[in-house]
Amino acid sequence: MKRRNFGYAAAAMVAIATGAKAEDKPVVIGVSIPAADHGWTGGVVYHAQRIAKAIEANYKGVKVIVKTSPDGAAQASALEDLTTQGITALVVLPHNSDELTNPLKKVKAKGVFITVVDRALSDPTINDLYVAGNNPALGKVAGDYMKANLGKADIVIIRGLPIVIDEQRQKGFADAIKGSDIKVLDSQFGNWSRDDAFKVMQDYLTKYPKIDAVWCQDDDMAVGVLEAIKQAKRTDIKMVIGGAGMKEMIKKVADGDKLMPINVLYPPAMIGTALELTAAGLVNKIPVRGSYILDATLVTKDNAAEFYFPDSSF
């Protein structure tokens, strides 16, 4: 079931702003996060403690431990660490789903609340709460861009990772432009990582004399993408969609670039939602079990400049 807790969140942010207090009994809330590896989780990383302090400062009685990790093993490990500490609760965004979840089940039998960020697990019966941004939308935003703007057209696809949200971006982009004249020439996993997301667009461009557009699924990737491109001073290429809302590719959409028309929002500053929502149901009692799902906003010329930070780390 989701839910789009609004209220709920509102009710958590006017308490932080008002200095709620805590119950008699201790509120230790652990953070596990991997480490700032690409920019939208050095964005995750920089939301995270910033929230963080807001909190403590705000609910006395409230301690939160965030603890970033380079892996899944090392995040698995993180837990165990946590756990000894005596977690009421645990905001976790996984590395790896598939890898988190056995850890996550531990964890959970130890009668903590376990809010889950971004990275969906196989088996949703673990978390209490899932904080999100819109996966499947993300996808549709672009796809539907791409078969409004571009008529008949060859396009490339650059995937993030082989887990559950890199599917819901691909099939509500696929869903998107079905029944079109967009031909989808090839479709490889980038890894979320402007490195290899520039190796997989070297590949393309070789392969492929004409490339109209490429849809990637993130705002790193498309940095590697665009800096392919320029190497290979290609110009048939008229549009790079990525998405997350990162600071050079919203200056770039509200300066008219030509190569990026268009970005679709995917904030890192969810985990601080997801601090947020948590810390509000421990303390205040407010019912925040279920779904959160933030928009997946269009980000065009008209609008950018209202999403554009310029002294955010992402």
Second form
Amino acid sequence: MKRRNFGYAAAAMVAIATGAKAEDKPVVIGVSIPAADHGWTGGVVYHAQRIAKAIEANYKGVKVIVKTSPDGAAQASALEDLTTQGITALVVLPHNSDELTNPLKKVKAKGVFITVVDRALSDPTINDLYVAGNNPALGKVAGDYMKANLGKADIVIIRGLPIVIDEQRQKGFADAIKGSDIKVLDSQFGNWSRDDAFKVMQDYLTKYPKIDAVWCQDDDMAVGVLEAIKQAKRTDIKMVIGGAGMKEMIKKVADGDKLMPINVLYPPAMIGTALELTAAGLVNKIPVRGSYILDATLVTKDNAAEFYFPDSSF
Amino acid sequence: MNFAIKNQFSLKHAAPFIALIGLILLGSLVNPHFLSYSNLIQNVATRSSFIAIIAIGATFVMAGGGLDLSVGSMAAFTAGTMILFLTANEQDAGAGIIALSMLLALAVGLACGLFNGLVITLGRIEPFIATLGSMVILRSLFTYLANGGSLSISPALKEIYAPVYEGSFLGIPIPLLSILGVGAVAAVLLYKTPFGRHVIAVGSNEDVARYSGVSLSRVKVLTYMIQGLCVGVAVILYVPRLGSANSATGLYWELQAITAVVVGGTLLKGGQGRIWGTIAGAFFLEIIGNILTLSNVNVYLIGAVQGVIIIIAMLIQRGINRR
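To test you: the structure above is the form predicted alone. What is the structure of the form predicted together with the partner chain?
Next comes the full complex, this chain leading.
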């Protein structure tokens, strides 16, 4: 009866009817993630597919279906499609928390185990498991480092997009440098894009004759920032701090690049953490319900080798 | 064409440039560094080159009554193939291999344009839908090539290739020279050749053009191929800047190119094309962004201010044209 296409209004009733989960049925895990629209989400897609294969190989009878969607509306439809196929669990990295909270509520009502990754829903009772990086800490770790190493300094910030994640990172950073002699000259959006960050940085360099450091919270944007500084031949900038752990940037840290002394982790491979935990919970019956927050680990020259994955796409 | 009409036209032609000068005056009031050589020429004019050159191609397509939404994805795909080619020939790193990769970029752009043109003419599919289709296809092909991540050339290759973006001749950056060169060729092609007149004829009225013996399909396919070639040139300048391409490469370039063409005075419905106006339009867009970053406008309101400036510029142009 699961296969029949019920209307939305009937969804709750179906949930009650099928509430007693069929334990003997094969386990199907649906994975719904954004399409690769920038470097980090590209990494998410890469790791989702990698771990999906690993899980199908390691757990007998488990099937993993990975679906990517270009925007929130498409993801809502993808969730319906996945549910129609009959899934036991759903691992979802929502495009947009507000837009996808209701569609996920409907999936939940069908008795599906829900794992939410990275972007928290407006209604946290929907997820059985929540796996995420630590956004406020990503800002805080970078801010703490600058506070400890810069002294009196003028810095500029390049933000991502005006969404919750960006605000959490900004707040973490702002709280960390509070009470220090670090002055934020400017803060503008670079849309998590190399090209846009390049433009913003060029304009910062025109606008301010002296900049001590740049915080751009994301390694894709750091690529554009470093290039703009190099092309302008400016030597006043002492450090550029990105974040997320892109392999090229981790390599710079490992090589002791003067301009990029550290990185702060926010790994796209967290989708794999979520998938593994979900599968382990379903198959091996270990308790996994709850929140699993990864550290925003500070990567320095000493530990960089541990976080360098040359084969990853990110 | 009599002289009275010609005079009237020249004032119309001037409108985008008047708007551009107005914007430059505004910029000089906002920030003392705005009018510097390093800002206006080295930074802004140089980085506007991708959109400007792509928009020159779009001027042909739109003058002929068509539309190409695939240029952004095409740029990403072309950049992707170019980088893969360079990486595969890493061991022969040198000017020769870079020149070959440039030819490849032009060829890939041409092929994409040919594909668009054939789907539209042979397949009789509306340009909006046909190029929306190739936009999605090419974006997806790029993601496939890049395995979902980014593609980069080695630092050694980048070092050799970098002067194409960063270098200059007699103080004029190479990307700016490229805009002027492509613009000059395009202007001759559109204004001085039978082909150019055919493009305008097809864009004004297809039936009349057909009865006058113009091959609609041939002219349309050629405009999309010119568009593809222009994307190839833009990519040749884009790749040496960061030495890499990723999924954000070329995002929304189609909208920026179309805006540049329209701000430059070409009508969306076709039948007329303004090459130099398009270039002014591309500068205009890039300068708005530059002024807003240099000013102290609230970051959340930058988009709103950008939109208002574009609308005001179009209203002023409309005012000039009516006179």
